[in-house]
Structure formats: structure tokens, C-alpha cells
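Here we start with a single chain on its own, the form predicted on its own, put down as C-alpha cells.
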Amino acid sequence: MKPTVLLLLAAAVLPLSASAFCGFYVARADSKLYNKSSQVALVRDGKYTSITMASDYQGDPKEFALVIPVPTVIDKEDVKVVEKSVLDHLDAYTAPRLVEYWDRDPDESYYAKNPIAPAPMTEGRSARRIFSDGARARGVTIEKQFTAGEYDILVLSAKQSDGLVLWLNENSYKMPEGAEAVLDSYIRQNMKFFVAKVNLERQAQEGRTWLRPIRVTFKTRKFMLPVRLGTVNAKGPQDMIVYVLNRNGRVESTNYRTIQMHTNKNVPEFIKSDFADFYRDMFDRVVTQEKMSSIITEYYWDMGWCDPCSSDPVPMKELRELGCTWLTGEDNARPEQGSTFITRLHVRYDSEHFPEDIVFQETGDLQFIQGRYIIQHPWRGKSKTEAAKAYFKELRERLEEEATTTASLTGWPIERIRAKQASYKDTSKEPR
């Protein structure tokens, strides 16, 4: 990591319990996946906007600095900080899934040659001084100075971007090159400066060893995601998982194209293993066919119920923590149905094809969107009957729609995807 780090925003697979539907997840894709990626809860109540960042950073914690553009100075009251697994909770009930199926015995059921139909898109139901002294040469002034968590907390206003650069620089708020054109055009538009530094001794008298996200909570008219300075100091392209959660639908990007990503597709039963692998390059394969320039929906539901659930709900006491002060009720009771929604966007971005913060709408759409890929296991008997010869005949038919399916999605060669066919033994049993 080197010495001088900004971070904005900067930018695997584990096994699940078997949930009570006709089917079970076996795996997910969750934020793991992804080096150089942070997640970002973001949500939109009227005109508040409350944001929680958290990101993969791995350096020495007295080198980390935050720095977030805001329209407004914010006060104590409007920063929180939030533990990571708030934000986990979310990744793991919006991740992309893997589900796995079992034919039956063609002698004693009905088979049809794609017996698991999409799900449904169903509509939703019912030092102060020192600072003060320095800033004030360099045309910086220090709206607010407090302390969250393990966090000392600055809110600044600047008049010209390489004064701030300067003397934040001077302050131990190390900025890369190439920041001062970018807070510059913050500056133009009379943004504030939300400033986040470690304090390394609460740290430790915390016990503590990790950064927690930390939220912030402000008004403004504009509903964005400010990501320009994320990209400064980047080596290469980062990857951002936002949940979006509000009260009026889907959410989309308005400057930036928004698509749905591929979703209740049949796949080889050794994806099984390979799901991680599967997800990514077929990730990898829509970014470039967009390039990169798109932002992906992996995501949408009602938060007050999922069909099926794919970890346990998530209770109105931790979306409270992110920002979700409509909800009323039980700490650990999940939202009423109708009341809260959640997007979850992938986006992969970089300077050149991500120029502009990203800028959203609330769609008010209710048709719901999941990462659904599905396994479904051929019956292995031996019956010469002949429901068993035409099933047979279907299943090689659908084994090789399977496979051509795959290459499409990920671009891996049709003779190596074939041949893990070919190779692949069944061990697993359906689950009584």
C-alpha cells in the first residue's frame, strides 16, 4: 500500500444452510469476489441522503484518510459509526446466488425438459487551534471539528483546492497527486469537506484493529453518490457495491446506463465448485461488453419479505443504523411489507469511464429482480422404460444447452466446459 492513500468510496463463496423451498442454495457471490472493492449503503428519504462506506483498505490505519464532498456542514448528530457485519448482512441477502435442483425418477413423475421455471417477478405486497490558525492562511475554514467512534471528524470549506491540498497535506491528511483538480470542481459548486482520520490511541483503547464504516447523514436536493475522488490515487479499475434502500422502488443511475444483469440461467453441475470463478468472468464479460461504462442491477426487493431468503432477514433495528429512520417497531422485526425497498448496484469504474459522480431516481418500479442460477441434477438410474429413453434423450439435449449457455455467459471455450461435463461425478444427494 503506498504512503499517501485518499479513499472515497475506493474501490469467495460460502456455503448456505438449505432454506424451507423447493430448491437450496448452495452458494453466493457476494463482495468477496473482488479485490480493490468497497460496499456503500445509500439511502434516500425525501430530500436526506445518508451514506455508510466501508472499503477493503489494508494499510497502517495512520495513513488512512477519508474525504467525502458534501453539499451541507454536517454536524455530531449526523455521523455514525456502523460495525462491518451491518453492511455484510446486506451483501449476503442481496448477493447473486447459486440453487441446485434433482430430476426424478422418469417412472414415477411427469418430466418436462426444463422442469424449474424462472422465478417469478412478483409485484410487492401489501487541537483546535493549531488547525484553525494553519487553515485560515491557507483560505481553509474549519466549519466543525468532533469525534466519532475511533475517528477525529473535520468538516471544512475551502476557497481554492491547492490551499486544501496543501493544508491538509501539512495536517498529516496525506492526498495523492491529481486530487486538486478534483476537489476543485467541488469547490465551483460550493461543496463542504468531510474529513475522517484515525485516532490511533481511542483505536486501541477500543480494542479495536479494523475501521468501521462510518454514515453520513446530510440534506440536499441532488440524490448522488460522489466517486470522483475514489479514483485519484486508483491502480486500475475498482469495483463498488451500493445498497440502495428507500421507500419508493427501484433505483436506477440517470447519467450513467443502468442494466439488469443475466440472471435464472441453467448451468453445469460443476459450477457447483466453480461458481466464484463462473460469477466473476461472466461479471467480467458484461463489464467489457458494456465498456465498463454501465452500471449493473443484481438486486431489487421488498425488504419486508423474500421469496425465497437466502440468509436471515434483515431486522428493522440494523437498516435503522444505516439511515432508515421511517421504520417503526421492533428492534428485531423485519420492515412491514410495502415500506422499505433495496437496489443493489455493481459497479465497476475508473477516472475515464466513470468523469461524473453517479446520479440516481427512484423508479417507483415493483417488478423484482434476483441472481438466480440454478443446478439441476440428472436422475442417475438405470431404467430402459420408455419415459426413461425420452427422458435420456432430453437430458443430453439440455446438458449441451447448459453448456453452450455457459461459454455465452462467460466466454470460456465450449470443449473445456464440455469435457468438465463429461468429468464431473455426482456426490451430492438431495436433501431430505
Second form
Amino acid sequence: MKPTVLLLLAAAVLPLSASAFCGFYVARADSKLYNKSSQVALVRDGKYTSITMASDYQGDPKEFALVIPVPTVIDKEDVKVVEKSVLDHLDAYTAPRLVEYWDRDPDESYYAKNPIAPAPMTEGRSARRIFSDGARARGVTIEKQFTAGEYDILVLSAKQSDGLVLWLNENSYKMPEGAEAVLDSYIRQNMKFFVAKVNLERQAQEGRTWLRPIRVTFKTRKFMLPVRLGTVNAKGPQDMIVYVLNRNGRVESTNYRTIQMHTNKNVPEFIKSDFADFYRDMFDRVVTQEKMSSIITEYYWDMGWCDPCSSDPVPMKELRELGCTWLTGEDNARPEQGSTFITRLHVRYDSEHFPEDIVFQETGDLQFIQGRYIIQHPWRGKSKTEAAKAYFKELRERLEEEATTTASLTGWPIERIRAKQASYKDTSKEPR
Amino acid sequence: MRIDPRHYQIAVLSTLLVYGMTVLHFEVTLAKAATILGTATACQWLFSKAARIRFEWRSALISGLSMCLLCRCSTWWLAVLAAAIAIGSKFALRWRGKHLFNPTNFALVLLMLVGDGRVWVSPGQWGNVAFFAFLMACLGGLVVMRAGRADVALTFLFSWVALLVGRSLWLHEPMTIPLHRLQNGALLLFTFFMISDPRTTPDSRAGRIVFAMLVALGGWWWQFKMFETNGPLWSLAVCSLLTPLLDFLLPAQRHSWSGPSTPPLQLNLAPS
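Alternative state: the form predicted together with the partner chain, after the form predicted on its own:
Every chain and every other molecule in the complex is listed next, the one we just looked at coming first.
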């Protein structure tokens, strides 16, 4: 058997909705873009933390196991299986978005009097006994043993990492090489281990073929995400998207630099069909520039509103499932403004660049941030008036600026961008 | 040529601020930086006039620049308040003619304590990309600093390194972990520009060494036992309360920028 330690998942596409003030929403760059990506929802309320982890594990479920170091012994009521759609919804809701606007007829008074106005922008602002006997011999204590949904859960404490690894291996959890050293440092910090394994019978009874995310809640002063175990057997860097939900404000790391993704950039029209490539290449470039040692904030907003919204609002029922227990309103209502904040952090990590677990802090930041990229469709009418001439002159400069911006953000050759711009056939229509 | 250490500090802090604003994109606008520096200087002038002492712009500028680099807040007026508290603390919180707290440290800790999360410090903001250039600039500061006062910075640094490495050895962690923690701009800023402030540290060398070790130990406890952030900042504020006691137990001549209590290190930069 083979465990997957720390996890991965890809998102589904949700129905789109549009809003005019921050542009008409056209596309988003969600976690599906990345090959090896995991999604984690981290809810922080005072000293309480809930971690929900979603796996995109595609292999045989009997070979799946999840090991999370936790600061305290976890009881059955602290564990909950969450529907996968909840994390997918958060992904869609917070993903970087492409919006579009349309230029007006330059002969209308606006363009006759004014140069082209930039698109409005928002300011840069989620057989027990045998088991136990063997465990004792290995210095492993089974603190708790219970089931949650399709998972069998064990909460273990251990005296020695070699005993723990031996015991896990004897009990059909094959630990990757190198895990022992990492487990050792957690044991020395008196941490426990939350181990989840799929109960195939129950999974079959419930008729499920996929693994649902699992949530663990505990009380701790530590506001952190254990990533070290996940890097032990990783082949190359992994992407992780963390949705931090809290009551106070933007969340950042204290031991890694946390930066904001480029946002509010005007891009050429053809990006409408190439948005996934555009965002992925831009993200790769930022990671390279930051020498893969920073965490990138892709979204930070009050859960009470969004503009433009890239999916339906996330209702309180779903947020409560993730651990936002302070929300007491109706299931289908969204949270009140000012009650709940979400920070979407995107980390590309490996053991070399992220040697220690990620530690977070809440800030009092009130400036919302969203990855927002803007297409401004030119006016395509014909006119030879002075206003039209001025418009077309400005337009040429604007298109060139969009090309250079895209080149500098993505590293794409400028000639290729210009050629795509020139051959682009606009079939869009402004929604009325 | 003799370089006044404060001029060197102002030069390094200004460079760091420009670097932070342009390359690292700190959340500090030009207007915000100007407001903080203006407030610090104005308060210094005002309080000096009230206290009938000479207006010392350099000290105000150093506090202001440190504030720009460290203080993050939700509204601009909190930064102004922080700058005013910093300068005010130098005049108001004195013990036998010596100010008790490093001004920037006091203002930050006070506002983090009572500000309900509206003021914070981002220790991760520096990253570790330009760490070594930063380190060199800080070490340069030691050269121009009066030789007698490098002891606080160095003792703190050695104690902090020992505690971090010791903890990782005890936990059987790879050395990449303490190394990553040490490659931190915020730590250097603290070590070379805050704890080493000669006006607030104990007068005697033995006192300063004890003081620096206590700050390191307290900061380590706060950060790695209580799992809170900015351990050294909190620890310095608390340990500053012990300075009068250390001065009483281990008396020595007081530091003054104008009259050297220990001879300044002379840098001979002229061609021979």
C-alpha cells in the first residue's frame, strides 16, 4: 500500500455570473491549471483551527492514506467529511478572473472630448486489541480510533519515529523514504498524527468512487500549515492553493515573503481564448522572479460581497462545513459584510525552497485584492471625423501597450503577441 | 575620516526603504513615508522646544525611517500616531534622564497591544533574495558604530543563532530550517538598528551582554514556545524595563552621542 501525504485536487467549472462595474466576467484561472495541485481550506477563529484537505488522488483508493501532524488529540466530533463541491466552489469564487469592456463610438460626445479612459478598476483590495498491542511494542499509542464517512481514522502519538514508521508499515501504511526524519521532529514537538485511510466497504456502500475532502478541527496557538511531510516523496515542485477564512483580515506568512499577484492589467482581446495559458505563464514567471521562495496572494476579499463575482456567492452552509462556526445565519445566505474574510494564497513549493512549515498571521489589512485582467474591446465602426481619428491614434498606442504588458507579464515573444492581436476576429457582443 | 554612526544609519535605512518600496513593493507609498517622517521630525522639534533642549533631527529621522520599514497599519493615521508615540516616548518615558524604550519598538509594541489588530509588523516581507547585501550593509554599521556598542548586536545575534540552531538540533530538524529563519531582513533590522540603540541599552558592557541574552531568550520563548510572531520586538520592549535594574547593579558611564564614553573607531579612508 502506498500513502499520499498531503494532497491534491482539481476544480470543476461552476455557472458564471456577470457584473458590470468591475467589467463583465468572462473567464477564470482556477486550480485545474496545475498538474500537481492541492487545495486546503484553513479556518482560523481565535485559537481554533480547521484544516480541510482535498485530494486529487486518482489511483486505487485502497492505496490512499493521509497523515497530518496535529498539535492535540483529535476526537470524532472534531473530524468531518466535506463535500468536494465546497472546495471547488471556493476555488471558482476566488480564482483570478478575466473581465471585458467595450469602447464606445468615438463620435459620441465622450470620446470626442476625452482621451480613452482606462477601464475602471477596483483598488488592489477562504481487530483493535491486536492493533493496540503491536502499537505499544513500537512505542506508538493509539489515542483515538473512529470512522468518519468513508474514512477510517487513527490518532497516534509516538515515542520514536522509527517505531512509528515501523508500526505504520506493519499496518499497511507504507511510509515514503525520508518520512522518518520529518516525523521525528514532530514527535519531539509532542505532536500527534492524524491518519486517515479509505474504508473500501463503506465507500462501496455509499456508492462513491471519489475521495471527499476531510476536515480536522483543533485548538492551538500555532497558526501554521504543516507542509514538510508533503515534500518528502514529491517529484518536483507542487502547487498548493490555501483558502484562509477568518474574521479579522488578510492573512500572510511570517516566515515566507507574501506578495500580491499582478492585477488590473489591460490585456489583448485574444487572451479571452488563451486566458489559462496567460495566467499560468504569468504565474510561472512570478515564481521564477521570486526564486520560488514567496507565497502569492491571488485574492483577498470580504465574503459578504464580490465584484465582479466569478461564481455564485459561497453560502453560510458551505462555510460552516469548513469550520466557520461563528456564522449563524440562514444556510443559503451569504455572510454579512465584515464578518468573514478570505485570503487565497498560491504556493509552489518543494523541500529546498520551503524547508519549514508555513506560519501565518492575521493582519488588519482592509485593502481588497483580486487577480483581475481586463479586455477592452475597440470600437469597430467606421468614421473619419476628428474625434474618430483621435480615437484610432490612441487605440494604436493602447494596443501596443497591451502587447508590451502581456510580453513583460508572461515572457511571450512580443512578435507573437502582435501577430495574434492583428489576426484576432472580434465576435463579442456587449451584454445589454 | 570619522563617520557619525547616525549618518550611516540614516543612509542604510533610507536605502532599505527605497529598495523595499521599489523592488519589494512594500505597502508604503511615498505619501505615507513622507507623513511618517514629517510627523517624527515635527514631534521631535515640538518636544525639544517644550523641553528646551537642542533639536536633534537625526534621531527623529532614524525613528521615522524604522517606522516606515516596520509599521503596517489599516489606516494612515495610525502610522502618524505610531510616529508621534515613538518620539513622545523618548521625552515622556525616562528613568534618571535616560529614555527607557527604543522609540520605534515602544510605539509598535504598544499599538500592536492595544490596536485590536489594526497595526502589525510583517517579518516575512523581506524574503531572502537580497539577504547578503543587506547583511553587508548591517555589518558596515558595526564598523562605524562606536566600537564599544557593537557588543549588544553581536551578543543578541550569537544568542539567537545558538537558540535557533539548538532548537533544531534538539528536534532533529535539518539545518536548512534554522538557516532559513536566520536569512531574514527583519532580524537584521532588529539586530543592527533597534536593539543596538546606545541610548536605551544598559551603560555597562556586562549589563549590555546580559540584556542582549535576555532579549534573545524572551524572543525565542515568545516565538517558539508561545507560537506568536515578532518575538524579538516583544521581548525587547519587556526587557527594556530591566535596563534601570541592570544599570543599578552594573553601573558605568552613560553613552552620549557628543562626548565619547568609549573612543570612536577611526576609519582612515584617505589615501596614504
